[in-house]
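We begin with a single chain expressed as structure tokens, specifically the form predicted on its own.
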Amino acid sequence: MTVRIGVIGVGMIGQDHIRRLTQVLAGSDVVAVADTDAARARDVAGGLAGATAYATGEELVAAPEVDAVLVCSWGPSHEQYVTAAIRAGKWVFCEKPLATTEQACLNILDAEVSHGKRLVQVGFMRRYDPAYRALKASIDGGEIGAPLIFHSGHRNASVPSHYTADMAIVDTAVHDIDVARWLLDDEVVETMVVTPRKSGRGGPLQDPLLIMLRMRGGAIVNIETSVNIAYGYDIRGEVVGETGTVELAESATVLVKRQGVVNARVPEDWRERFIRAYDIELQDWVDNCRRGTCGGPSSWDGYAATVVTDAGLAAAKSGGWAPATLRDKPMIYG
């Protein structure tokens, strides 16, 4: 079976996923696209054999030739497209965020629960990164005892001019929040945001930030976001346990030792660092669609991440701890 996919939102990430689905991965075909920029949608469809450009995402979801939907549109539009796909009984992969408000996430949860089974996978690609998977295997295997502290670092060389202070939490740290929940197999109960000395490279932006998470089981997570650090895109991670530590290795595949200096490449951006994770993630989604199942990060994971980022925004304003309160977890999410 070839999964016939419709892509809603054909900006940078949408087009990158189309390239991945049509040139790298197996078992799928992109048969439809939609975008608020109709001309761009037509241009992208014109480069795909037999693909149709639809005027709206809802029309794409309803199209009989579409088996599964890939949502890569603007975050505030995710709810309408994901719920439309659920109502149509179609598999849907939604790039993060699941939705931009807690209520919108709850609406998606309610729609999926009413449908009676999972249809939605959320794009938290770090769970598919081989290095993070090795980190989790070490924790789950008991190699360092019970995890007590997770240090997570998210560093960008620079960010675009439209990047705001809130985005450090809702767009950048959201990945660290999700991976903390996954690595520790636990939920966040409260968060606090600390502002260190401000970098001179960030203009008016408060950069860096230190975001603290207290987990239900008592572990503490600290997330450093440094988004104007100049030297490259660098993702750090170390878990401190009762009997040892485990951390992500450097991402460079080789070290060059020459004239008394050791050199290693630092990735330029997220696409370079996580290209393999994106490939594995989407191939897993396609394979699950072919089997008639749904795996990977769920709508619950997307909802939990949004609740925690909202708490982070509240904590940044108050200067204290802010609670992250979740509804009861529906049974379909395990």
Ligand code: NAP
The other form holds:
Amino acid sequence: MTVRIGVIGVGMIGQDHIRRLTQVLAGSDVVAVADTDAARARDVAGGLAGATAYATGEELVAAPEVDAVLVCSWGPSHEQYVTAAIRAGKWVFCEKPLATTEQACLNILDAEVSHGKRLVQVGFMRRYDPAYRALKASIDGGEIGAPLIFHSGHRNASVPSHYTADMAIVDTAVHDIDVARWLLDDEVVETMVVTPRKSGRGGPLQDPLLIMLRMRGGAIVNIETSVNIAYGYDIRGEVVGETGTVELAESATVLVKRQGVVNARVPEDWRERFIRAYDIELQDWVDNCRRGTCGGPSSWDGYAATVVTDAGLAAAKSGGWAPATLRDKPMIYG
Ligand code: NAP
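Now the other one: the form predicted in complex with this ligand, given that the block above is the form predicted on its own.
All chains and molecules follow, beginning with the one already shown.
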């Protein structure tokens, strides 16, 4: 069976996912698109054999030829499309964030719980990155004993001028927060934000940030966001356990040694660093749709991430620890 996919939001990542689905991955067809920019939607549909451009995301969700929905629109619009897809009983892959407010995430959880089984996967692609998978396998295999500390570094060469301090938590660190919960198999109970001296390269932006998470089991996570670091896109991760440590290796595939110097490429941006992860992530979603199942990061994971980023914003304001309080986990999320 070929999964017939409708894509809502055909901007940067929407078009990249369409390229992936139509040129790289197997088992799906993109049959419909929708975007608030109708001309862009028509343009993208025009490049796909037999695809329809719908005027609204809701019409796309209701379209009989659409088996599964890929939501790549602006974050505040995610709730309306994800809940529409759940009500229609269709599989839905929602780019992060699941939704931008805790209440919107809870509305999605309620809709999915009422449906009775998982339909939603959230786009936390790091969980599909081969290096992060190896890191998790090492922790789960007991190689370093019980994890005590996770140091996570998220460095961008630069960010656009509209990037704000809140985005460092909500858009950037959210990936580190999700991966911390997944690697440590634990929930965050509180968070604090510490601000070093400002980088001169970030204008008025407070950059870098150190975001601390205290996990329910007592481990501490320390996330560095440095979003104007000039030298490239660099993702660091090291877990300190009771008997050892495990860390992400350099992502370069080759090292060049010449004239007494070792050189390795630093990725330019997240597209380059995580290209494999995005491919594996979406192929997994398509394969699950074909099998009639749903896996990967769930609405619960999206909800938990939003609760923690909200706590991070509160902590940045207060300067102290801010609690991250989750509702009881519904059975469908395991
Ligand atoms: P983008 O380039 O601005 O594309 C978003 C598209 O959605 C635009 O065409 C926009 O139209 C359209 N849109 C906005 N509101 C809509 C609505 N209510 N209904 C239908 N279409 C709507 O943004 P992007 O960078 O692709 O990001 C899209 C989503 O993906 C965001 O949630 C972002 O956080 C997420 N993302 C995730 C990753 C990751 O690493 N997993 C990476 C990048 C992005 P207009 O231009 O007219 O507003």
